[in-house]
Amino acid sequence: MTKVPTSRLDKLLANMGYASRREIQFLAKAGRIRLDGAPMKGADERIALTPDLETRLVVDGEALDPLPGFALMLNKPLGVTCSRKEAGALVYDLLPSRWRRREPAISTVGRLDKETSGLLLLTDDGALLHRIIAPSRHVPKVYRAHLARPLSGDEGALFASGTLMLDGEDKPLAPAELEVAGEREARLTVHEGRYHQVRRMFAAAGNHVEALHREAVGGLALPPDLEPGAIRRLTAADLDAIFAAP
């Protein structure tokens, strides 16, 4: 049977950037702090860490957040840099504020760089960003991709023939599947990560990418409802989805 873990109570709500572990001591002998409906003790008392927590405990009337070991999907707007120290708006800004203090941090699955948009995925889990992320996984990632000028026809091939080498690089590119959506407009699937990949692509066939949006992570695909800068937490069928992705 598999022993469900614990946590003192003020260690949990300080990892979970609610506040410090002296303030959350004040918070339950204020009776602010509830577990089915009755006030909590003292912020010494452990708490078993099972899902229905998140439920059960209240902190000042509302619900607990996300416990950790967990995971978003942002549609990522224009704009805004996958970074925590550069300047200018920051995808963490668009976390409630609670949430950028928490411990283990939540950091972007990969990066999309400032001028693309479209899904990006965030967890606190070490463990599930690298199995996403690792090259082992190829997982594949699906961008749309406005181009400068016309498509010449040769793209496909020449993404697909496992022999394209990027500026600057020494390993050729893993075969990329192209799918033409219209004159100037193309979905691309990619299998790795490497810098500015798409972009790097287009400009290698001899066209400029104008605007790119990713729409999918393996098999998740950016749901049509979920606005620019807008975050929804990740379902274990979400999870599963992402590598069910041929």
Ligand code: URA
The other form holds:
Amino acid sequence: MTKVPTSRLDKLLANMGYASRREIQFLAKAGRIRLDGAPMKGADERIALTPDLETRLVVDGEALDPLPGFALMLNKPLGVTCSRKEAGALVYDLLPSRWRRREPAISTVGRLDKETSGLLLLTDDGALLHRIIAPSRHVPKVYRAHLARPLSGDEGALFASGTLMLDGEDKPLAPAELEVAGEREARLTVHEGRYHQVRRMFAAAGNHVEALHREAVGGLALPPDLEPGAIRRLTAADLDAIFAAP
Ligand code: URA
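Next block: the form predicted in complex with the named molecule, after the form predicted alone:
Every component of the complex follows; first up is the chain already shown.
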């Protein structure tokens, strides 16, 4: 049987960004933290981190934020950067402010360019992050690209060849699958995550990507009802879908 981890109340809530450990002690003394309806007066008490804690533990009348070890999807809007410290709008600004103070921190699973929209995953679980981006897993990423010029018809074979070499690199790209979706529109499935990969692939084919949108990671598609800028917590089924062959 796996042992359920436990944590001191003040450490748990401080790491989840609620307040400093000292402030948590005051909140507890003031009866503002309740477990199963009863005030938890001792901030040094240990509690079991079972998933039901998210509904059983209430701070100032609000159910607990997600416990550590969770993942999210964001419909990344255009014009926001996957970085913590660049100037301008950042993806982390789209998270609730308390979540931005969490430890372990929530990080993007790989990156999308500032001018790429669509499915971006985030997690505070380092093992999960590495499982998704590990080259050995080949988790496919599906992009829809809108191109400046009509497709020539040769791109599919070029991208599938396994011999395409991008400028400045010394290893050819793994085969990728192209599906023509219009005269200047294509869906491209890649199994790596190289820098500006899709834009550079079309550049190598003599074209230019005007708009790029990520539709899916593994078998997990961006839900059509998730508005740009909106986030949604991943379920266990979503996580399974990432690793299931689409
Ligand atoms: N390929 C790109 O060129 N840009 C992205 O954001 C993702 C893949």
